[in-house]
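Take a look at this one chain, the form predicted alone, written out in structure tokens.
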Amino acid sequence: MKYLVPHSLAEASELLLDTGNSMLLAGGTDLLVEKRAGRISPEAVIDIKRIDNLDRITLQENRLVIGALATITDLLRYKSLPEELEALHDAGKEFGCYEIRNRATIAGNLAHASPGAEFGSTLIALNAEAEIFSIRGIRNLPVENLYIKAGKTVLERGEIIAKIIIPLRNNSASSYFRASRVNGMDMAVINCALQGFYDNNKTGGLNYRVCLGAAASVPVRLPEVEKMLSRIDGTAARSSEVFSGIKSYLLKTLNPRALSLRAAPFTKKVLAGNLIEDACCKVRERLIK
């Protein structure tokens, strides 16, 4: 197996396109276990570690932007993260252990994709995009739609996501929660992210973006339940009778997968309900901070 080491995007995107069965190593935090398993067998790996500037995040322009190395740890001591943001770093405390988010990457956790990653229904949830290099020329790409399936996103061949960039709302706030079978690492049974916002104005309800991983094969936004939230008006009675509501929506209409190792369908619609409902109350008490 060749060992290669780029010093510019460019000249890892032509390696991904000369190398046939090739493979980028960023934290390797997946790759390398993958690896020993013998799941897969690359010709060649491109460690693109040493590639300047790709490990910064920075506020521009009213939005937040993500190198594609930065890695978990450097986004919870990111001092300057907006409170609006705040389900990045809910997500990121309960990302592996302090070893794994020392290497793992956000972007490697969006390219492996993974169904229940804790970035993945996080960006989508923030409505976030992935700018994606390669020598052909740059695209950028909603988050949302870069998954096909467990394992797979679209990126062609010679295709790098280089960035993350996530727009900043004015009036709204954001959270993330999971459900896992023990306390500590483990994989998440089911996650939830969830940003509620208001119109520049505040002058009407509280709209949502609602995001589940792990409860199909790609996380998945749930508009019918972002309309169900929004009918919250803040009484408690109404609040009850809308995750009522939801819970139910959940058990006739999410179908997660039968095989899936994390928990039985029944048990992921279930915690669904609850996680959303939790997820939404906690944005809710950060709007009002």
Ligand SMILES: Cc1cc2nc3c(=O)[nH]c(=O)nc-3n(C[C@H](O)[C@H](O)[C@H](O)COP(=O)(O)OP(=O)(O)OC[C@H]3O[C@@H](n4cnc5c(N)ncnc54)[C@H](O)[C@@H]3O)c2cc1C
Second form
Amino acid sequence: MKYLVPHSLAEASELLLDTGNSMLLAGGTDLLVEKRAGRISPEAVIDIKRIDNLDRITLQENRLVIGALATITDLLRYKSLPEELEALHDAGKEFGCYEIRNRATIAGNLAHASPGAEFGSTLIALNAEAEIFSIRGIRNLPVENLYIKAGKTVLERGEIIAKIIIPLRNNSASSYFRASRVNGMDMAVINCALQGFYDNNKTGGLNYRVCLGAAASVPVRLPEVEKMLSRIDGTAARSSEVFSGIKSYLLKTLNPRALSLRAAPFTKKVLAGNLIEDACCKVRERLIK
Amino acid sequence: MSIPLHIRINENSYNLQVEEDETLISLLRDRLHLTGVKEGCGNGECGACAVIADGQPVRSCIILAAEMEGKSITTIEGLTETDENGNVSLSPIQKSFIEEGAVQCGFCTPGFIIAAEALFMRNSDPGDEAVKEALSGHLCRCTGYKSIFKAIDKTVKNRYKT
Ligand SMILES: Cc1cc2nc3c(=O)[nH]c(=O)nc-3n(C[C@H](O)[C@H](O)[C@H](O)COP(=O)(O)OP(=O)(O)OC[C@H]3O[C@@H](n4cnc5c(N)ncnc54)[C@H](O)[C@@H]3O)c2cc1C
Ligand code: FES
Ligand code: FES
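Same protein, different condition: the form predicted alone was shown, now please give the form predicted together with the ligand.
After this comes the whole thing, all chains and molecules, with the earlier chain placed first.
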């Protein structure tokens, strides 16, 4: 195996194109595990950690931009995280353990494409985009369109997630919840990220974006559930009616893989309903202070 | 093929040649005989292999040695001091672990102590939550953790007595 150290994204992209069976190396918390387990045997790893400025998190006028090398720890320590993006903080707190968070990058979390990855569902609920760099050009892609199946994204040879761009949304709040077998150090049995937002004039009721992780081979948005949630009007009776409607809908429609290591399909479906309720209540609490 | 690596380990500088796919743990244990670094799971889950790299605790089983170019590493061996007569003195955390009986088989101990040491480097007076966060993801099969937390608590308290 070759170990290559590019100093720019262009060089990294070129190396990816020129070297057969090569892989980018960021924090290595997936790559090294896969390699040591014999599931991958790249001819070359291209360590992007010596490219300058890729670890930045910056707040711009109407968006938060997360660089490819920003780690979970960088995110948790970031002081100017806008309140409406609190789901990112929730997800970071659930992620692995302190030492893993120090190495693991958010971009690597997307690129590895585990069905239950913390930041897949979270960034989809927040309507984030990935800026994808290649020497052949740059393209922006909604994170929602990144996944093909477990472990596989639409990234082509030579393409690198350079940035993750999260739009800020007035009058919105977000949250993330996960169910796992133990606290930390295990991937989610199921996870749920949720954004609640008013339209610009705050005239209508609340609207929602909901995404589940580990409910299928890729993170899934639930447009029907989003519609059902928007019928909540704040009264307890109405909310419990909506939540029980959602739970029966999920029992009928979700189709988690039967051979999951972590939980049987029925358990996952029940937990999904509970997490959506928790996440929705948290968002309303955060929004309607 | 091998590549050059310049690295500081426990305050000593090394210019080495490493294999491209050599892990940091393998460099430390197999070549430099720093066998206080333990390999439990080999896939990032147990914490036995933790070392401090430029002030941050990391897991040496899932890091390539080559990634550590220019870095400064501290292993459990680097926490003790040896005087001119060859007497070894342990760090305050190591002493508390012994006093509190926080070591049974001892396999997890270097990892816990490294994590605690790194915590004190970034936070001189950590509360319970910070201690829990720092040790999360370190597994111990023997002690039931209580004595480990006691040992760390004692180290915190001793600091403020002296
Ligand atoms: C003990 C342990 C606990 C964990 N706990 C969790 C958890 O709780 N939740 C969770 O979601 N994950 C968890 N993980 C998985 C892993 O830590 C994350 O997926 C992590 O975010 C991966 O990032 P990385 O920088 O380490 O990626 P790497 O391992 O360096 O790379 C992962 C993959 O992405 C590719 N890649 C990396 N960066 C880019 C880029 N910028 N553009 C394109 N491709 C890229 C690599 O080629 C590789 O295929 C855990 C792992 C371990 C070992
Ligand atoms: S041996 Fe490295 S974490 Fe278990
Ligand atoms: S003392 Fe035996 S594993 Fe911790």
